[in-house]
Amino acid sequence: MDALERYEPIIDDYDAFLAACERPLPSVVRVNGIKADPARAVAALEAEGVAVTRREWNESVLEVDTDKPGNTWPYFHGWIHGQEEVSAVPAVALDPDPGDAVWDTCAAPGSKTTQLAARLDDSGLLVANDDNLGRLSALRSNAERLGATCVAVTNGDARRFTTDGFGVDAFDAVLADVPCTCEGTVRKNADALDDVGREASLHIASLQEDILRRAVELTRDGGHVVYSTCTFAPEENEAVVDAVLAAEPVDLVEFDVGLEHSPGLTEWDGETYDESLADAKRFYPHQNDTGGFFCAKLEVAR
C-alpha cells in the first residue's frame, strides 16, 4: 500500500481508507432492466438460496452472499450482471434518454455498455467501441446474454473515431471511461499497485485527454460527456478534465448519485485546477465499501 501514501493529505480518515483497501470487495450484481425488474430478480435469487441486500442509492444494485453469482439461474437468463458497485456510477451520471444516440468510447467488456442500454430502454443507438479486439468477444457475449439489441460494436481508436455510418452528425451523450492505472481496483486485483505512481499516471494522461477531447468533439451542443476512471491519481482525473475545460467548449456540471463521496480537487502537487472541478466526485473505498472511482460530467456549449 506504499504507493497510496501520496494521497494521505487529500483523504479524510486515511487509516479507514487503507483498511478498506486491504479488505475484499462485497459481491455485487446489477439487475438488467431489459429483462427483469429488481423485485423479480431478488425473488429468483432468494429462491436459489442466495441472500440479497438492496442498495439504497440504486434499486438495481444488489449485494449477494455468493462469490459466484454467475452460476445462478438469474445470471444465466440475463436478469443480473456482475458489476462492481461504484462502476455503476458513470452510466447513472450520464443518464441518457430513451432513443438517444450514445457513444461508449472504451466499452469492453461491456458492464457499463449494457447498463446504458437498459437506461435507454434498449432503444436508440448505442455505439460500443473498444480498441482491444481481444476484449470485444466478452462485450458481444454480455450484450447478447443481457438482450441489448440497440448496441453496435466497433473496434477502433477512440481518438480518431467518427460518426460515419451511424446516421447521426453527433452523439447526444458520450461515456469516456478511459484506460487508467486502476489503483481503485486494489480490493479485487492484488497486483493493482505494482506499476503505479506519478510517472505512470503522467504517461497515460495524454491518451486520456485525447480520448476526452474526441468525446467532446463528437457530442452535440447541449449534450453530455461523462469522464471516469478507477484510479485515485489527480494527474489522470482532475488534471485531464482541467486541460479539456481550457481547450474545448464545455462546462463541468453537477450530478447526484446518492453515494457518499469527496469533492474533486482544485489543487494538487503545486498545480491549480478550474474551481468547477469541486463538482466532480471522488469515491474512496471506505466511504461506501466499494472500489475507488472518479467521475466528472461535462456539458457541451458551442
Second form
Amino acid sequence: MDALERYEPIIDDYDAFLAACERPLPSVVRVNGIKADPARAVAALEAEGVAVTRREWNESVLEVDTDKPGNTWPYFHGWIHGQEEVSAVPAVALDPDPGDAVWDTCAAPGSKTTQLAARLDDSGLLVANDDNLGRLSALRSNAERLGATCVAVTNGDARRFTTDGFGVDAFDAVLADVPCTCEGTVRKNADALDDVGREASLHIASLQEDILRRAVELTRDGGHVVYSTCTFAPEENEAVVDAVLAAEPVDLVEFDVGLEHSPGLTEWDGETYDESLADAKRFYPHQNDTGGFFCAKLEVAR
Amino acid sequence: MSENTSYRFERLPANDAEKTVEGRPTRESVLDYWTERFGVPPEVFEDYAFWEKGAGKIWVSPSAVPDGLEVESLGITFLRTRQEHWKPTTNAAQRFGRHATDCVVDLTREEAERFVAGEDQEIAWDGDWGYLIAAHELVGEREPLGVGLYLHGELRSMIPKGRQRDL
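Could you give the coordinates for the form predicted together with the partner chain, as opposed to the form predicted alone above?
Complete assembly follows, chain above in first position.
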C-alpha cells in the first residue's frame, strides 16, 4: 500500500481509506433492464436462497451474498451482470436518451456498454470499440447474453476512430472510460499497485488525453462526454481533463449521483487545474465500500 | 445475383422481389418463420432490422442502423438459415422467446438444469419435431432458456458450451 502514501494529503480519514483498500469487495451485480426489472431479479435471486441488499442510489445495483452470481438462474437468463458498484457511475453520469448515437471508446469487457444499452432502452446505435482483439470476445458474449441489440462492436484505436459508415456526423454522447493504472482495483487485484506511481501515470496520461480529445472531436455541439478511470492518480484524472478543457471547445459540467464522493482536485503537486474540476467526482473505497474511481462529465460547446 | 460477404452487415431484403444476393433469406421469410413456428407476431420485430454477415448467419439490431457496416458484430446473433431447418440462437430465444406461443417446451426445474448443463434428455412432447424453444418457470412466469432439437422422444440441448452452466 506504499504506493498510495502520496495521496495522504488529499484523502480525508486516510486510515479508513487504507483499511478499506485491504478488505475484499462486496459481491455486486447490476440488473439488466433489457431483460428484467430489479424487483423480478431480486425475487429470482431470493428464490434461489441468495440474499440481496438493494442500493439506494441506483435501483439496478444489488449486493448479493454469493461469490458466484454467475451460477444463478438470473445470470443464465441475462437478467444480471457482475459489475463493481462504482463502475456503474459513468453510464449514469452520461445519461444518454433512447435513440441517441453513442460511442464507447474503450468498451471491453462491456459492463458499462451493456449498462448504456439498457439506459438507451436498447434503441439507437451504441458503437462499442476496443483496441484489444482478445478482449472483444468478452464484450461480444456479454452483449449477446444481456440481449443488447443496439451494440455494434468495432476493433480499432480510439485515437483514430471516425464516424464513417455509422450514418451520423457526430455522436450524441461518448464514454471515455480509458485504460489507466487501475490503482482503485486494489481490492480485487492484489498486485494492482505493483507498477504504479507518478511516472507510470505520466506515461499513460498522453494516451488518455488523446482518447479524450478524440471523444470530444466526435461529439456533436451540446453533446456530452464522460471521462472516467479506476485510478486515484491526479496525473491521469484532473490533469488530463484540465489539458483537454484548455485545448478543446468543451466545458466541465455537474452531474448527480447519490454516492458519497470527494470533489475533483484543483491543485496537485505544484500544478493548478481549472476551477471547474471541483465538479468532477473522486470515489474512495472507504466512502461507499467500493473500488476507487474518478468521473468527470463534459459538455461540448463549439 | 451477387454473393454474401463475410465482413459486411447487409440488410435482409424486404421480400423476394428485392432479393439481390443468392441464398439470402428475406425479412418476410424471417418474420413468417417466427410466426409460423413459434407464434411470435411480426409486430414484435417492428423496430428491428435483420442482417446477414457470414453465409446464413442472421443478426438483429434496431432498424435505424445504416446498411453495410463493416464492424465485428452488430446487435446479437439471431438465426441460422443455410441448413434445411432454420435454427434460432440461444440468445435470440432468450431475448424474443417470451412472445412465443407455439413449439415451446416447458421444462421442470430438474429438466431445465440438465438442459442448461448441455445434456440431452428423454422428454414427452406431442407437438412438432425439430427446433423448439425450451422454457421453465421463473418467479411465476415462463422464461425461455434457449433452443433444443426434439427428435425421437429426445430433447437435445443446443446451449453453446460457453453458455452452459451447472446450476
